[in-house]
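This document opens with one chain alone, in structure tokens, the form predicted alone.
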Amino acid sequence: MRRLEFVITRFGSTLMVLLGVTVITFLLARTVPTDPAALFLGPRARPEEIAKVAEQMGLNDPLPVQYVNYMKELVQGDLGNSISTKRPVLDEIFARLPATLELLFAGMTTAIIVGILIGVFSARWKDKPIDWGGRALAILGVSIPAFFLGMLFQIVFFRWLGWFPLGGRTSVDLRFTSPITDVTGFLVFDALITGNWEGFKDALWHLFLPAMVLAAFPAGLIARMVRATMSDVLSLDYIRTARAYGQSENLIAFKLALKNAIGPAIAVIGLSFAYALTGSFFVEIIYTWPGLGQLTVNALLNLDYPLIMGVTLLGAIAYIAVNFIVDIVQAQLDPRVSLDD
């Protein structure tokens, strides 16, 4: 198959995929026992408003009717309005984006930092006590659920230990004493290029406990997943000629063998990138983290629908988007996989 037609068909695959996405949310949303009109207008609004405002809204038309006007104005990028806040779907999901982006950004490069790592030197010194500790590290960081490590670290290290922030993004007198200027909506690094470096230290700090929680579980996928092929690469022959010529471990390890061993290992940072997404959310709620956590939280809450597909939609377009950069990385990394054949 030709680079080309791979790419055509994966991105035909990708639509369709979003295309069941699409049916199945609006029809859960429509399935939802409440009055979306009645919601919109409030507790005090009229029968004959309510009437009037499903109306407007189509919702006395059928369902396959609804449907194909959803789909017209979400190809025009119109996700329609809010029913709690009236506000367009886009503005809220946007207004909040970039917090949830830049805890995932921090946690993600935390969790592939540090299990690559950890998996080279696990298989480094395979079966010895820096392995040993290396694996437990990482069975402990996909075992762990995210909400109880989560309250775990705020007890030890900001009831006993005193170091981190309990939660939010920055301290509530920081708008006063150094406010930072909101120019990319990632406030650390906003305060890093406007020089607000007490704004910077204070958003880097409030940044620190989420972005290890978040990281936990990716890391332990990576860190395991690396071992095993960091392993096998390890023991075969072109890394024990390396040896023979007296090539240092770290030269090794870390450039004859992680550049073959790193190949299975996208795939596991790309999944575990798409599922650090929506596993963000729990850790926005322990945290306060004003993402997109609290923003379907509370769209739950109030039956907001609209809302709910909007984030729902964009879970499911970051999770393939992911999926299909991974298969094209994957592909120009390994020599073993060809788009070519």
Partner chain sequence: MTDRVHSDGTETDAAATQPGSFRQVVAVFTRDRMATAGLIIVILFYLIALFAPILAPYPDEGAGKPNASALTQPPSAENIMGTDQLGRDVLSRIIIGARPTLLVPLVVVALAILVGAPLGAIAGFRGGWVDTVIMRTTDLFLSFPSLLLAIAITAALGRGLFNAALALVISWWPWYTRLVRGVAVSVRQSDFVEAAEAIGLTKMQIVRKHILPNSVTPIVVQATIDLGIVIIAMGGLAFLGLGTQPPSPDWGLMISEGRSVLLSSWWVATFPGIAIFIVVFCFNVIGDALRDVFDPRTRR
Contents of the next structure:
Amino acid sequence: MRRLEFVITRFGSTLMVLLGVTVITFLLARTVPTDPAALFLGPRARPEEIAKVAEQMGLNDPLPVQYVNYMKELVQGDLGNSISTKRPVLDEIFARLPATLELLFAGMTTAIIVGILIGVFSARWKDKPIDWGGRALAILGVSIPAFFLGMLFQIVFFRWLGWFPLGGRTSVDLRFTSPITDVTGFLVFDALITGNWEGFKDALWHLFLPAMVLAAFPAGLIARMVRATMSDVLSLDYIRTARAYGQSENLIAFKLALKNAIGPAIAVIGLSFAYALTGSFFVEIIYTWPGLGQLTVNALLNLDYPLIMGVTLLGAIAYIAVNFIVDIVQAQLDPRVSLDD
Amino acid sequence: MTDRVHSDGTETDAAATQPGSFRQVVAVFTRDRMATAGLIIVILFYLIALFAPILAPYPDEGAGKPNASALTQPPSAENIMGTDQLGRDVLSRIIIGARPTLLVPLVVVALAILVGAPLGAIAGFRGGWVDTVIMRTTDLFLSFPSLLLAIAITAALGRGLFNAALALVISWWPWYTRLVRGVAVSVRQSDFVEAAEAIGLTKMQIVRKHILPNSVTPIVVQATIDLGIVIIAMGGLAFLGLGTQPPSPDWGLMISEGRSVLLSSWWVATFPGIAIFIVVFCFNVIGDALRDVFDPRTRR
Amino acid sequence: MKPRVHNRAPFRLLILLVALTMLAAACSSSGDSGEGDGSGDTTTTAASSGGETTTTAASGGSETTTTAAEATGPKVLKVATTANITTWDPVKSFSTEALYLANIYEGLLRINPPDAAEQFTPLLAESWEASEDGLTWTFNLRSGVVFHDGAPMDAAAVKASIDAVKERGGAGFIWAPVDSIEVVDGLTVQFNLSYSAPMELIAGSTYGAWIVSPNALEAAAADDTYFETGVEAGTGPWVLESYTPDTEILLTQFTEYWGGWDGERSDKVLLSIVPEAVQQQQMLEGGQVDLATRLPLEATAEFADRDGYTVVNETSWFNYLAYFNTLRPPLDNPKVRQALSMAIPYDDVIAVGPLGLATQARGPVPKGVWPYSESTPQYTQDLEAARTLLEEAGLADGFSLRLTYAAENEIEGRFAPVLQAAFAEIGVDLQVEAIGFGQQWEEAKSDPANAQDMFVVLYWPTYADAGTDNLWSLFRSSEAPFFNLSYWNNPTYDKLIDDAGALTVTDPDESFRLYGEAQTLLVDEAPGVFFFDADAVYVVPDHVSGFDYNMNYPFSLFFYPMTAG
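Right, the form predicted alone is done; let's see the coordinates for the form predicted together with its partner chain.
All chains and molecules follow, beginning with the one already shown.
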């Protein structure tokens, strides 16, 4: 009962935040120095045309009216049209979304696994060499900007070692040898379920470096958090009791403590996601990964505001959704999470 | 809960944060040699930034003047870190570029504190609807991934170092509001505030005399950690072409410029990359050491 | 007053905007610039079905879709390109898709490179002649040519195609001199002009001169988006087999091509859209592609020294210049403009900007294009003379100026600091600012009085006549500034180029003389500063044969004669 109530309250406040987020993106789009109508029509527009379009776009209405109209379109899934391609922003975003999601998914999964492993090992052997190494790795992860690590990996793994490709999602030849059938848009997964072994290998081979670069920062965050919470848990009474009963230290660390440390670790996943999302922009540029990041960066150059704000809005919505889920999961895992905050 | 997670992933459980004093901060550095080394290196980098025009071997080139006779030269005795595509000494570019790269984030964090901290103190101390309004607003800003919000704001305001810095301030202040509010709430609940009220101190006086001083240590700790993150964010904006504009140098921008010659002339991007890494790494080492002492979660 | 230029002007921008970064692509090996360069490509993002879906061309290709089984079968020429498709509509096309359209469609004729024995190659027209007064042009068409959709190519199709371009084409203005088109008989078409103009050059234009199947034209007239899913109906050697937006384009042989398929030919051409120069370099080195249209500038020098590659280096249409804002002091004074022109180290600009792969410009007419003249003067760096001029202008103490250049253009970004350093030598403080080309252009056009002092631009003629284009569009006065963004107003110059333009066909020698006079006047008055004509540079691996760059088609490569052995 209380749990359901919690979910509903949380959902309600999430909706309020979402509403606020739309206000911010709306206002940002209106802060743009250039007249949106002029931007939309492009440089060859005549003043009277601009005036006409401004009227059509409702730019002469008072701001609150404009906002209501903006929201009306928004709930119908209309984010306006891209200035450079004239296609609906949502179409542009959805065309690029699978590539970004695949990258994010691979990066976040890696980050969570690696982060938890490092954190647990560090905590288990606190203040031992393993801990030192683990902590150093964690700090390393949060200290190298993705836009530098990506290039570093290209030099090392492409130029020097020749183990991985420089970028792209697949090899050019794959088009002829074993084209991947589009099912979900996740190429690695699609190749796997259609039994396209060559395609699977090729897509995974291309995914590896970008996913690793993307994982570095969140993995560092998660490792630190897991280490901190694990250390706390390991000093709690029941762990001491378990120790007193002669349970092996490994069993204690990996079973009892991990179970209790995972909840707080999940708390940091939301934030990790935020960093991974913005990190993917840089990774996509460096690895010519045809996703949202590339789309956004091009939009920045073209002053394609509808597109920029569309991506910002969707990024915020995704982040809010992830946080919402994280909260619910945490509440499930940890009955001590209170409802009053 | 996630609402309390700070920008670096630590939980801002300020209510439980021990007020701590500067003496303790100093103690951290006398005990932890890694942190001390980190601090020295950071100070060194900031000194370099301050005295950049004196220290740079080729200050003109550092500021952007091309040298047509030495395009993309590998490291040599003359140019220890080689030259870039415009023939400019990479070392000089790094030294001059230390200014926007390192000093601007300092200003950004300071401004974020200046805006965020008083709001947090007011929210925590006043409570009621003031608290609600302020905290809902911070929630709103924090529901965007910070860098994404900064990108959108810079895009709306126009590219350039000033706008990029402004965008980061707008994205960053809520973290400090949240932090200080936690302190304020815990202070308000303590006895001596009641006593203070009893002797007739005004609310503003209480905020000034009790809440803000108690917030100093957590703010300093947090700011140290944030600096590293803001340096990366700032570099990221420059990398995207939204921050410092060429031909002025900036490490993020230099990395971006070096990308087109990455495979043939690795030094152009690698040295500024290493520079940014070292500084951020040191900030993180210092931050970790501070956190070990001041964050009750990891303290014994 | 000639109507043609006013018609043209608005459309010019589209291509300038879109293809700004393509300078690199077209002069090929020019650079890469990280995120900056992508923009040109976005502007051109295909306006058709998005994402990862592949659309198959609904035209008359005889080949079926490639499957894995055929992998070793067809002889495929693989090319990495940066060119996105803004439209598949050959009538509207005025952008980077010319690379693909030039292989699918054909015009009446093709203009040969300047060094060729013949000036033209007949394509759909076998021969043509002009009347004495240059007002009537008759084209005799090739018989037996069919479009990919099976329709016969005839006079009616030619008339329909050009009428469509005049009506709704991106480059419709090129046909402005044409008053009417008459179908004389099935294979003879006659153009009646309202004023004389070099029709061969217009018919050989890169844009707005494709001959399209009447069926498709009808369908497109009814439905604006008819072509956009990847439909085509040309007569060219290649059929569009499939198209994946932002990813790849597959061309396959049109078996009924009038030129035939004898000799060494490729079966298919696979074009991968790869915006990154570094990535293209890797693909070329790794043998993943046979040809890369854009390589990092620095890489071309390396390839020149390596076995197995030939570097093709030719002059191009790409002319770099900067406008001075002549409306405001101090740049309203010709002496100041001359002083600034003399302060520039042109060799350094060329060494740093395009890495030496360019020639100092003689005014705004690119080398190899009518009416380029070797007698047009050039400035050379002379700081003493520059200082003297500034003193005469009463500006010995210096002043400051603001220069903008296109953020998308890597070459401009590289040489802008050279100008900054050079101007500092004569006490002029130059602020350089990189902004998007569209923004830069908007600023110059909308508010001349407050616009930037200097505006760096990359310009090229729409078709092979820089008299009616570059000289006219860039510097002839007009009431509403469009591309004459130095706002220069010189009646003598205006008259010279108007007269010269009218004599292009009937008295080329006199026309050339007048143009020459105009160019000398222009350089002397210096309403702009002229940097260089960039080279077109291609790296061709030895196993590729039949590669031929034609400067008259700066955004195209012709795959028909090319094979990868």
